[in-house]
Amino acid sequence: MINRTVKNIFEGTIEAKGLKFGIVCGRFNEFFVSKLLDGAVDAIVRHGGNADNVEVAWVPGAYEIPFTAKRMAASGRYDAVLALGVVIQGGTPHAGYINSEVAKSLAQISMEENLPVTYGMVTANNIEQAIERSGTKAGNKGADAALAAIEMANLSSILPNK
């Protein structure tokens, strides 16, 4: 619960009329992180949003979406940058190190960049896990980064800078 009593609180809303968005897709197990795209998209747009505002670059997997995150976030062109990609856990340790690295990779560049970047990563033991969080009963871990941008966007946009 927040304290009202406190004179200055800052949120953010969940309006993204006026907002640009970048977001970074993951081709690697597409057939979820395009459920994904969707969610995201539809979010943005249920709230707002206008899609045109919306750009959307494709990388081979999601050990690669640092690299193009960071040029969006860089670029000076949107109000946020979504990653969105899945990866599923297989019969090696493989799947905790991109995890681990894309996790930390994307914190660092919101860091640097003075710009929110969204985690809409699924990280599945199985196919299962992923379907669940590409849009069935578990949610859309997509559109849950989008939701997480706007706000972050608006968030930023008040915040006092120095």
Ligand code: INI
Contents of the next structure:
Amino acid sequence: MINRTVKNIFEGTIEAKGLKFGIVCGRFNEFFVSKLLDGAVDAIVRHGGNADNVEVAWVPGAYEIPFTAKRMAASGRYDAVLALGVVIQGGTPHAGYINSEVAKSLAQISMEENLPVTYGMVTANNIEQAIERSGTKAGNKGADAALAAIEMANLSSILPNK
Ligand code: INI
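Write the structure block of the form predicted together with the named molecule for the protein whose form predicted alone appears above.
Time for the whole complex; same chain goes first.
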């Protein structure tokens, strides 16, 4: 349980009114990624945000997401950037290499640009796991990434600066 007796607690709200978001989507496995994008925009709007304050960049695949997330994060146009993609394991280690690069790069970009960058990547062993995480029994990773982005954008605006 979170201790709420401490005097100064920094915790972001999940109110999205007035916030601006940049979303990077990998087109590979677009069938699923479109569901993640729908889930993200829906979560933003249901938390008081405006779809007009959301901008989306499509890139070929997950590997290209960090480059674009970096540009969006550096632009100063957004309160948070979301990365949405679906990597499905095949018969070779290909997916694992992509996943570790993307996860590491997104964390690095977030810290370099001092901006929340959230991770809405589905890393699935098979199509069934991708379905489960794109709006069925395991939720929607795009909506999760949007909620995290809203909370982190609000936290970022109240955290002490150097
Ligand atoms: N990109 C994905 O987003 N998901 C995948 O599952 C995937 N697989 O499995 O190959 C994938 N590959 C493409 C990669 O992200 C790059 O777009 C490509 O290698 C060009 O740089």
